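In the block that follows, a single chain appears as structure tokens, in the form predicted alone.
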Amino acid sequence: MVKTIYQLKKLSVNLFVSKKFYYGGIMNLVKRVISILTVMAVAISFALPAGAKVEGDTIILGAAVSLTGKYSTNGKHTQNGYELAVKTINDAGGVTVGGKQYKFDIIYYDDESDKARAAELAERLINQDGVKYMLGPYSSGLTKAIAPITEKYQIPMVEANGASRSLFTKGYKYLFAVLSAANQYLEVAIDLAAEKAVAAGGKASDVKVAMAFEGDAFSQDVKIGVVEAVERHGMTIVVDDTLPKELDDMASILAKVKATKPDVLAVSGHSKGAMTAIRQISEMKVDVPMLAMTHCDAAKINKNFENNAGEYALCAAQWHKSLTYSDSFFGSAGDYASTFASAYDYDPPYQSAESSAALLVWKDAFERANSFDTEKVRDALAVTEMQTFYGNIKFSDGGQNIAKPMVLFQVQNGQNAVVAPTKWAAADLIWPVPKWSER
């Protein structure tokens, strides 16, 4: 209703300046209409909580998401996760604030996988659309572009897809991330390689590691975690290369891998990088005992290749449907997976699951704050402590989720089977990976 009143007011102003209505009596009438509408708008604005972007019974959230460009695959997974949560929460009665029920809605813009565009859209959502509560974009790089803007305007943002640990060392007070930090993604794979080396009668320090990482903020943080784990075990890095910007060719890197014969190959380049790696490893018949990657599930490497090319890949994940987490909205992780698959006709990658979890965090914070005031809601977010189907969520002072570990799954017989941590393992790790001549 507020929006409608302001639209009518704008229309009245346009009529006022039009030559068609340039007559005294009509002008006086238009002036009176403007005066009445202004009084109504002011009255309604005072009836709403300070700072709220609420229209009628709807809480408006804003999101810039990569629907085109190199991150578009995961951008769509992100949007699907948001949309499923909005529908689920709304269908269950929505959000209760001040004894009244509200529904969620989201204003989306396509950031085109571009940092400058993402920053521009954050400004637009806040300054033109009046959004007071933000959802994050896809990727650490784009989250880094938006976070300074939401911080400047003191707009709380719950983000689900920016894992770079540098996001949580800036002193941001309005940024809250439901996912584990990027440096945790593949370090567990290095620890696993050390464990297997010792179990086979060797030493952890005997392990040779090859690395191929995209140059973006997320992948470079993944690399930091790998390097720290390598140094901790006294291992040797034999290949250290950067994936090309467009993530479309790593043949020269794989030639080095074939020549140096590492025990572990670690790759991080989002969905497109994962697809390129699996395709070219298969084409070039690169043998490596352990292939550890990010974004395998988002790229659907267990389904998208002929001849089971993605088989045995070891993949870092924020979440998996076999885990035992649950909540009162989606049920178990497996229940969420079933609901998602019914809605979108594919299994949910963790990018979708964590995006859905972000909406559960928003609902919880609004209800505990019992207010739409951005400062009160921000304070409620800061003391969040809850379990969702996606995992436990509790924020550090820097906004990082400190209550949920990463998991590793391995593609086995075309399925993603969790193999670590042992507490949640659904299958035994197949190691070493069979050579291509033996498959």
Given for the second form:
Amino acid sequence: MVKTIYQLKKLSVNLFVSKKFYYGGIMNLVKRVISILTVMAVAISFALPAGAKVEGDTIILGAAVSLTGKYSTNGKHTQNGYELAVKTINDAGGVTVGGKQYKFDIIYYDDESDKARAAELAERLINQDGVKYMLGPYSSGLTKAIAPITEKYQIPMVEANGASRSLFTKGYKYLFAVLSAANQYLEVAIDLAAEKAVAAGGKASDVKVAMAFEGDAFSQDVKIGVVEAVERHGMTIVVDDTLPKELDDMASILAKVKATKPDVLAVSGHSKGAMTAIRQISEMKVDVPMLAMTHCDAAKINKNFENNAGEYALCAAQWHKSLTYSDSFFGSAGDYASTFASAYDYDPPYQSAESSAALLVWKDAFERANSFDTEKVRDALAVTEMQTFYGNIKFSDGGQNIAKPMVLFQVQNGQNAVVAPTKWAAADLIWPVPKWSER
Amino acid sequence: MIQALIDGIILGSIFALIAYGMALVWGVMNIINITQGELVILGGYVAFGLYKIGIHPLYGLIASPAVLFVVGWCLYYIVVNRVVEKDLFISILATFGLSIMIQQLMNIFFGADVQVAEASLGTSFLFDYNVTIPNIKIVAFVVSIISAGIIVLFMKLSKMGQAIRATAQNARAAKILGINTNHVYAITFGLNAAICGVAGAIVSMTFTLHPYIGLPYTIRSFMIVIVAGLGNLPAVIVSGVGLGVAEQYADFLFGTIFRLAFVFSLLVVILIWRSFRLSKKREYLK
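Condition change, the form predicted alone to the form predicted together with its partner chain:
In what comes next, the whole complex appears, and the chain from above leads the way.
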């Protein structure tokens, strides 16, 4: 001890009374300080345990979500979903591993809706915070930015808001998504159009389809699904156009739709695309027997327009509160909706529901693995087969949930009424949509 | 085709209005105002705010410019007056910074959701339902023309307008003759913001609002000003409307995906043609 103090003294004397210092070598002093700090930093980093995945009786999960920037609304929905599930699971006794009860806790960072930032934060969660179990961010783009990193460090990630098909074709081993892939969004609508055409005495192959999709990864995946369904039924595509990314104007596309009179108009371009489509279709009085879209619920098209401009639009959703799935934590989908509404004062969008489901998957996997070893937990995740209030969950080899179909709802009297899949449907599809002149 | 023409003219008239504001600031203050698009969206949010509290958004056509004038005035005294006589590059940086700040503030106050204000004015039909014109777009067109007219009259007749024009011609001389140029600049910047406010109110009723959608408006107004030149109102209107129509036709013929590509190729062609003409003129002078 005495020796150490002596050495330190010597060091400090060396530092401040060195000859070079007297000759004005301020830079040398700075260099010395930096080198000492470096040595200290290295010593500290060796002293700390390498992983902080489970502290005491708490299992720590990490998540980068968009709390600011263009995804901030949906980022907040995601975080609320996570938080509600953490609270519900902890209140119900938490997670049992090795006969001991553990609680969930989540470390959040704000990724500012930026891909580079999300990737950086994933590195930080894994390397600095020692997180061993990850939750996904909001949006396909950000999930795509994080997935290579969790894969590199072999950290399992259960994500709830990245639907892009390309996430599941890269052979990722540590990525698990509770939601249906983007190409499934509007496939059901095309099948429904075929069904209706046959029921009306025609042929499925007579159906004409018009498409307007934005150029981003998600919307293009939705388009792949539509095109596959169209080919399967032998239908014809009469309009195939891209929604402008930067200006909300699709008047020229709708002019083409008016001229070609298709049986189905499929539109996907996030909330902005949904709003633009409804506004301009109603302004230009475009008559189509079936209008199939995505993001109607996020854009609240049943509430945001006067004169019911959004009426009869058919919308793809991951989940709806009127479905009859249930589990032992949240109860039915309707129970989840009321719990959520009392906690956050608004109806849960599907982004929150799927985020909550991700926590249920984690709990289930930990208990089946009965271990905190990331490899064992990963293997447990891979063989997940369960029902939650959000739907059935079972992962393909690529990590995609293949047990849950997409939901289609139609705006009827200003309400979102589920019309497909018919097994869980609460309402009948109104088809064909009445003409504008008859409304 | 007539549909595309009409849509284009109406869209172009909104662009022309925004571009005229940009030309004004550029010409008088020698500042390229990158915040233009954000001011438009902010104006839109004012109209949307009125709509939310139950007032018809058409009143936004009066309220937005009033609010935005004050905003522009404040922005001038807080930020822009520090860069107004500096290098063009510095003013671009400063207004770029402002635009990011306004975006983030709008995001905080209004949320990242896409919003619309509904004017519910119905739709007019031509040629047996084949051509449709939403009435709000007609209003937009008329309002754009009227506001342009008001600005021209203001510039020609009022004392302030004359002061603005004098400062644009020669700021130093104007100062010597007793014009408070700082005050003139503030009014000019406020006036531009007010123009953006009118355009924003129109945008909120015809298109959609989103905190991050200002940039397309900035880019287009920049382009129109480049083509039309500074301080040339008829040219701004012609190139604005021309741009709107060209975009609609490009959309219709080549598909929406080539819309921007087409617009920018057009810009390149116009610039090449212009430099070619200028060089010819130079030869002639030699």
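Model, not experiment: these values are computed from the prediction. Residue numbers count along the first chain shown, from 1. Basically, rigid core = biggest C-alpha set you can superpose within 1.5 Å across the two forms.
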Review point. Does residue 386 sit in the same rigid part as residue 183, given that the chain moves as two such parts between these two forms?
Key: no
Check your understanding: In whole degrees, what is the turn of the smaller rigid part against the larger between these two forms?
Key -> 14
Review point. With both forms put on the same core, how far apart in Å are the CA positions of residue 289 between these two forms?
Key: 5.5
